[in-house]
Ligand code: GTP
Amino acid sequence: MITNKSVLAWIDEMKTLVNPDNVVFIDGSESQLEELRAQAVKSGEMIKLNEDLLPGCYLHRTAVNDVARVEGRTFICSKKEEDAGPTNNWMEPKKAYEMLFNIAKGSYAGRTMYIIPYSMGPVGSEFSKIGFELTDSIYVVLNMVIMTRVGQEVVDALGDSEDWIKGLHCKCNIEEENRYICHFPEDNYIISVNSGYGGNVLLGKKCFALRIASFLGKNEGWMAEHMLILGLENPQGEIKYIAAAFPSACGKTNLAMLIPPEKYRKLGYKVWCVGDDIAWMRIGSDGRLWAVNPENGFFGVAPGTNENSNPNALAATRKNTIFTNVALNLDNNTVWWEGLDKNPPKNALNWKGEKWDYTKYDKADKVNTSGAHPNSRFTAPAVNCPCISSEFNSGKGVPISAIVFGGRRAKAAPLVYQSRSWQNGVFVGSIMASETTAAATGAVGVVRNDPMAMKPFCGYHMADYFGHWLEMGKKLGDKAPKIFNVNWFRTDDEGNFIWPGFGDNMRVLNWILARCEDKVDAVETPIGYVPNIDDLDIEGVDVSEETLKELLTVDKDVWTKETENIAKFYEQFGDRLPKEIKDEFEGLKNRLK
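Show me the one chain in the form predicted on its own?
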């Protein structure tokens, strides 16, 4: 039950606008959720899967024109255009509200309005923020219940406060030409119309937890980052925490749920997952940087997830999970996707619900010939993950020892290097970039800049965002985490990866933590500090000392060319780019000479 006057007034206003037949408050109780699941199965919105093999699991199919986040239809509606910055689409707020409310008007007629009170982060934690999402989709309700903390306790925690985020989602007619995901940072408001796909409609996720939260963080003195959080436990039982940012297709979830190589497992090393996607970070009473994962579940890409690539993620999907746009195996009423195993079902429906012939699969036309859509998803409760951290629900968060940036670079970045300082580390994050692969674009090595992996998710001007990082560093002083960059994707001249990756990435994490504790020296290069050959453990892995030397080489010619790309990228920020970042760039160019 809601008694908060600001919440009730907004709900009444929205009811008048969208005109629902019924209104249902989501209290988070299992009995209510079970009723909603049954309704969704009856209407065909979801398919109940094999209860013996996948207990509590369901399959959902989105419209074929609605299968991914739509960056071109995503807007930051700040009062001033310059505050949205060159990396965001902008729309004038008054115009945006008018357009969106016209689209939403009467769209709930014949439908039910579901009121979802949700907390990003453990309920009652000083890190946490509360939102209300109104939706006409049971699919959204059931996903939000997995991805966030939902129910009456959230309403109770809010009390009479007006500090909460408004979220309106209207499926409307799922029209592409009228699809908009709009954020009003100064108003704490998110509106999504004409989509039913998770990334556009689970408003707690990227919309709130990054775009709105990054703006709140800047104003309130904390950080909302597109980062995994993992804890690395050594044989003595000490756990150190790392936050890491990677663009898509760079192994973020795999790293978050890393399984140590056998040698390390036998010694007693363990890795604990606190989060695989988003970190909210604040300076604690001890002056250190502390982080929580504001989410309660995983919204993971299904294709490529298997027993070898990420057994922990796969285990998380075995119960109480919602699968979106994967193939349905009709023989046993379970799901399948490309890369799950080498046994595609002979009797199956594809992600569109059509009869599927696995022999017609064509890598060049995945969308039309694959069983599962390339961006098909699983929404799984974090508690299902075998390596979930005991600190996952901790309201105080975990202390961060190191921040890691990474990307997919064939030649430029070495396997690992440490920044020269926090300020230099912010520069390193600002020049983060990843190369496209041939499969995706037909051209290898097209560099896409994605600072801190936040380009699609920063809710304000990116140059001001760099400035906020610099401010946080000043506040942290000598207690700031050390900043590193990694690259698991270095290749030889034939284009073969020369680092094994996956569990062996732990060898690099061990060096990173050793550097944080001043236990090992390093070699200075123009871009930062790389390991001494002897300090990176390659025992038991198929990497020669010669290959390791290549992995750690910083090629001045390649980096001199890289500075041209950096200069071009920085141009768009003009005078708003912080002086400290310009100074770091000049320093790099001078060292390369």
Second form
Amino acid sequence: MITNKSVLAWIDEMKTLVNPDNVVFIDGSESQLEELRAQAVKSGEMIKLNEDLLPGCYLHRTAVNDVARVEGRTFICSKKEEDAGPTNNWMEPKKAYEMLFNIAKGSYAGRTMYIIPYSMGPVGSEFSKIGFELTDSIYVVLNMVIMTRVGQEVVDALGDSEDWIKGLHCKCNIEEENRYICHFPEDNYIISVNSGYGGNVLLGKKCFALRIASFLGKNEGWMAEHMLILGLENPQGEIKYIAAAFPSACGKTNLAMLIPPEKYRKLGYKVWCVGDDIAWMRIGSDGRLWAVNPENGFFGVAPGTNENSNPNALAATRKNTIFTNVALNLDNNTVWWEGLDKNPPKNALNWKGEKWDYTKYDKADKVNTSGAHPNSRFTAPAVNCPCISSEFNSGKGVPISAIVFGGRRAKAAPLVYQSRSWQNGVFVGSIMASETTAAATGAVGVVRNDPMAMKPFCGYHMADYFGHWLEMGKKLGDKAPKIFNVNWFRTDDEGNFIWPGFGDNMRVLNWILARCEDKVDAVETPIGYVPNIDDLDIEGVDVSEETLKELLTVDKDVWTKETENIAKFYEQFGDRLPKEIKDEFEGLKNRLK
Ligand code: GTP
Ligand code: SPV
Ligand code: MN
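Let me have the form predicted in complex with guanosine-5'-triphosphate next, following on from the form predicted on its own.
Full assembly next; the chain just shown is listed first.
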């Protein structure tokens, strides 16, 4: 039950606008959720999977035109256009509200309005923030229940406070041409219409925990980042924490849950997952940077997840999980996706729900010939993950030793390098570029600039965001985490990955932590410090010394070309680009001469 006046007033206003047949408050009770699941199965919105093999699991298919985030239809509606900056779409708030309310008007007719009170971060922790999402989708309710902390306790924690985030979601008729994901950072308001896909409609995730939160963080002196958080435990039982920002579908979930190579496991190394997608970071009373994962589950990429690549993620999906847009095995009522195993089901439906013939699979036309959509996902509770950190529910967070940037680069970026300083590290993050993936609509495999993996998620002017990073560094001083860049995706001339990746990425993490503790030297290059060939352990992996050398090469010609791209990218920021970033860029160009 809600008694908070500001919440009640808004819900009333929205009720009048969207005109639902019923209103249901989501209290977080299991009995209520069971009823909703049964209802969704009855209406066909979800398919109940094999209770023996996948207990509590369901399959959902989105509309065929609604399978990924829509960056072209995502807007930051700040009062001034310049505050959204050149990397965001902008709409004037008054115009945006008018248009959105017009679309939303009456759209719940014949439907139920679900009121979801949710907390990003452990309920009641200082770090946490509360939102209310109104939706006409049971799928959204059931996903939000996994991805965030939902229910009466959230309402109780809020009390009479007016410090909460408004979120209105209307499925409408899932019309692409009327799809809008709009953010009003100055009003703590999110409105999403005409979509039913995760990143567009689970408003606690990208919309709140990144776009709105990055804006709040800038004003309040903290950071909201597209980062995984992991703890690496050494044989002495000490755990050091790393936060890493990679663009969408570039390996965060996989790194966050990695299983060390056998040799390291035997020595006692372990990786603990704190988070796989979002980090909220603050400076603690000890002056260090502390990170919390505001989410409560994983909305992970299904394709490629298997017993070898990511056994922890796979294990997390074996119960109480919602699968979206994967293939359905009709013989045993379980799910399948490309890269799960080498036995595609013979009697199956593809992600669109059509009869599927796996022999027709064509790599060049994945969307139409694969069983699972390339951006098919699982929504799994964090508690299901065998390597979930004991600090996962800690409102205080974990202290970060290293920040790692990375992306998909066939050539330019070496396997790993360390920045020269925090300021230089911010520059390194600002020049991140990566090949696009199926996580957003549009072409796949095109290199684009994606600073700090936040291009689609920064809720304000990107140049001011760089400035905020610089400010944080000044406050952290010598307690600032060291900043690195990695690239698991270097390829040979035939396009094959030359680094084994996955669990073996732990070898790189070890070097990173050794650098943080001043235990190893490094080789200086124009872009930063790379490992001495002998300091990166490749014993037991199929990587020759020659390949390792190539992986660590910084090619001056390639990087000189890269500076042309950087210059072009920076142009749009004009005078708003911080001087420190310009200086770092000049420094790089000089070192490349
Ligand atoms: P979002 O949830 O979209 O933010 O993505 P993410 O960064 O969590 O990506 P995820 O870990 O799900 O990885 C996406 C894809 O990259 C999967 O198909 C993985 O199999 C693949 N991948 C992850 N790590 C590696 C790696 O070390 N090497 C290679 N070659 N592929 C990887
Ligand atoms: C991403 O695209 O970065 C995701 C998935 O993590 S979504 O929630 O759809 O944005
Ligand atoms: Mn993500």
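Superpose the two forms; the largest set of C-alphas matching within 1.5 Å is the rigid core. Numbering follows the first chain given and starts at 1. The shown structure was predicted, so the numbers you read here are calculated from the model rather than taken from an experiment.
Once the rigid core is overlaid between these two forms, Cys250 counts among the residues whose Cα shifts by 2 Å or more. Once the rigid core is overlaid between these two forms, Leu548 counts among the residues whose Cα shifts by 2 Å or more.
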